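As structure tokens, one chain now follows by itself in the form predicted alone.
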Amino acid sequence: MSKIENLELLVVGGGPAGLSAALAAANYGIKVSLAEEREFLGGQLIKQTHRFFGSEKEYAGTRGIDILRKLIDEVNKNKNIEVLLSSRVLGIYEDNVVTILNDHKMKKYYPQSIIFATGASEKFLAFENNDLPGIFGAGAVQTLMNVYGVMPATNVLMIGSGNIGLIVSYQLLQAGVKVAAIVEAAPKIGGYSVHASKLRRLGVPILTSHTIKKAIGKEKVEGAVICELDNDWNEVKDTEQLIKCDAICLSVGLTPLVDLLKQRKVKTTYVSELGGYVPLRDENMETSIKNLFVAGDVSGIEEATAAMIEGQIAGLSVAKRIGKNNKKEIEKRIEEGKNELELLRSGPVGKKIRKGLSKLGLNHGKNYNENFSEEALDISHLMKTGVPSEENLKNKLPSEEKVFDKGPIAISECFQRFPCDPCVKSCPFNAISENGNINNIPYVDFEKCTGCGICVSKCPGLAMFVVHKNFSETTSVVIMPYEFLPRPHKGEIVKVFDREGKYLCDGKVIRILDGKFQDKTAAVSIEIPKRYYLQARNFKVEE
């Protein structure tokens, strides 16, 4: 055993919250040691190939892996941060001594402050044969595909329709894996509707009010039996159906990793809305133990954007506590972080988080704008099926048919309130607006819109299209986002589908924008028979 080494700040966990915490403190002169148990930094960001929602300030429109590169680059350039990779924190004791296993050696540290950003673990689900080979957690599937380039199966049944389940399903399709269906026990989809809609356009069924009963197979998964649930979550008789698949992916939630906090006797309490047992903490992320802070999923399950802001608040709080300068500037930045969190949590999708935080005695909802706490539209059909209702579509399309006669115009198919604004920020003509709040639904001003198509590639939810109804006497052109390989080529004939993934017609590729600006979300112009201009929303390239 080595001697005890004194530290100013120890950050435990090299994911988005831990990296943000380390940078926030180090930028104000605090000497930071960042301990990560794996041999690389990044946490869940390393798997996240999708674009983030939120505002521009919070990396909206940027892919998770690109956010990670920026954070790691900043960490590596910061002389105040020492990165300890392959360093597993094994214990924290009442005298605040921390033991870390590194390179087969046990080392002891005595930090003035600690920030725990240990993240979360996946929940499991009880059903018959749930120990068969071929049953994965969603995190494992993402790791196999996006970190190690391994295809986990050829035909996957996804259990759970939260954002992780929807995103991993989409990534499976990108990897060439069939997704047999997404099964959701709740009566409505758990994740963002834009994620669900793009899967429906790709032909993936989403079965709400359904659950898995058992896995089928002897040596490995060969299928699954699912059934329908009634309003009281009881099985509906004679609704069993066999789904053929060679893997079952469970995405049924996360639970905060609080083991080390409990070892240190940090006060915790069970809050179902935050994923399970969470530490009691104040709005500066400090726990019941002075100088011991938390950030990210360990303090309650939320999106990565919130984790990064919480990390910044925790790091700044430490800098304010033990630093010597810039106290007022740090206080101002802490308040800015809190305001950003309030904005992120203000909409209907933040209701669950607000309720959970109120159980911790935080905010009590008094700072949230109640005008944004409910949906602006009736999206019950959309949240049950992933397909917008006729009323939803009518709300976003031009009220007069003659508007289509002016030329190409952008159509937004984003109907749910959640914090996001890349479509607004990307429009060079200020033709897209959220009426001053990123929790509002974006609307297109058809008078200002030129149909340039920039928004098609910038929307993280792939919910922007451009329609040119009168491209010719008999044809229309629809510009659609496309994130699959192989890319189509100009002049190619492709299969065109509607919002439910049903075949409509053949279409001709007339233009492809797929450069650095589009950042892997190509904007593809497809010429189709005019009668389908309001229905055509996806296409497939024949391999």
Given for the second form:
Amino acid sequence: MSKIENLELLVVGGGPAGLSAALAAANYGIKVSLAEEREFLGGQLIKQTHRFFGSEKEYAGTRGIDILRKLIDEVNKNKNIEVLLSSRVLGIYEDNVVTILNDHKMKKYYPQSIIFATGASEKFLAFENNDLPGIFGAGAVQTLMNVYGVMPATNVLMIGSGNIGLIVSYQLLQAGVKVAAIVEAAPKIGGYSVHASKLRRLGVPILTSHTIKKAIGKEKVEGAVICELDNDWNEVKDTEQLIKCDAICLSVGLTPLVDLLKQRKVKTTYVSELGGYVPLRDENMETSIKNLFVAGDVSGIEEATAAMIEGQIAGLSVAKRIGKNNKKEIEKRIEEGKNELELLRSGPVGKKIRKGLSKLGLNHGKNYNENFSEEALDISHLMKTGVPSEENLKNKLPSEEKVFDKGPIAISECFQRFPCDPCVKSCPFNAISENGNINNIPYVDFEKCTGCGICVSKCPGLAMFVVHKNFSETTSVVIMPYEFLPRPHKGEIVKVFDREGKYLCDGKVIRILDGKFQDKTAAVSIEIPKRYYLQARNFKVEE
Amino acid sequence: MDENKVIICRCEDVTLKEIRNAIREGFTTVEEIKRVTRSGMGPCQGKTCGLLIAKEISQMTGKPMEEIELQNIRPPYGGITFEEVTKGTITENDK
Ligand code: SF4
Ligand code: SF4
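Having seen the form predicted alone, could you give me the form predicted in complex with the partner chain?
Zooming out: every chain and molecule, the one shown earlier first.
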């Protein structure tokens, strides 16, 4: 006879959702086994060197890798969690018996409940020569660079302008790789505007309403032919252009990894807004099969913050179902999690998710505050180009020029409604406000602002600047965030650029804040000719 | 577009042309196409091509995506050796 081990809760997948799920259940006394396919925990978080958005409670403003360290630390300390590394789930059968390949043995388990947090896989794109060496998924590029320290190429064409495409492009630049352009088939940028603006300042073109037609090259990628698309997504005649590059990086979206769920015949349905085929589930993350839960991207593609909260809800739901105590308290915490998700999804960028969820019959009767579901400003130009319009800028500047006479003041260049608030939380003088809702646009109270520059390092979108217009008779100083190496040194002359990456003038570095507090986002004060105080938003150190 | 140069299933090297031919011949589910072309039978088990094939079927037949199912997935999920199977299922008492 073969042996079958009984488990209370099996969590499949050690990414942000799985880790959060395991912790939430284990904290209420559930014995959890956490199976992770790879030899380390973390899922996609191990590659996320950028700061996260979202609310402070879910670690906004903290880098993905640091969030991961905290989660792993808690998991390792928790006596109720047994971590199974290098453990691939091979099968799940009708009687809920699960087989796992662990230590080169196929072992059998009988879990009372299961949470699938298997994440997502990258979508692929059909174009000519799409199997040439040098065509990567964005995830692979990120793994090569951030996990193994390998430079994937020297000049990359990025396909797709969602947050992953934008973030990976930025990380490529940080690694010293050129990004030839970012190509986006839709008429507007898919990711957050602050990420796009960052890249434009660094001189990367973002070509919306464009698509890749074919890859060029004999043995490997040597370039790509792209073309323009009209409003109906048809090719515009005579717009073909050749872009030289040695790699093409595909970042055209993720799709839930439902393979194991399909083995168990969990009901799935196609919801394009959630990335593809998703499991039917209820608000407590339980699927069509009792005691079988999902959390994170496998239940629909969203940000890591949402994945962590979903993990908590799934873990708590299991604790409520099979645990013995604290039912009331658990219920309260589930409710809190649901409210947090609702808040995250209530802005304009959550529209797609809300639509997808309603197709699953999920947010019926939910009263999203419609005040927050539309953009407050006209950001169509910004979302097409990554560069804010004059109107947008005017909206965030002091209404009277004389305000600049008071000394250095913070200027926020964040124009999109999305759930983010580290600027608000970081200001020691309470000078930034989002008017009580994390989805609102932050505004600086110039009366209260002292120009200290703390927010410059804390904003994950690198959208905070401090401008000291009257630094001297003829010069202004702009404090800019800087995340590149080498760092400038005091007194150095650097090249200064505008919001489109165009060279403006030379500037002099007069101060660098780059300590533990800034956590690798240095705040650098650059002295420039006065006439550029409203344009100078980036600089480069000559190597 | 040269359909012969567009790869849909990277594991088994199946082109867009082969997929479209299969659909034209009347194979209009992802599962059938998997069986006649081997698409989705490689190491990734259809993670790359499954969605693309479903979309191609939808486009060519006019069926909405909601009515198209992905291929069946059966255990084991990924490759495993016989030794690994037997090592795990036979306990000390069996020997
Ligand atoms: S510069 Fe300092 S005082 Fe002004 S908004 Fe930023 S953190 Fe607050
Ligand atoms: S300015 Fe504030 S809301 Fe905008 S990206 Fe920065 S921290 Fe987030």
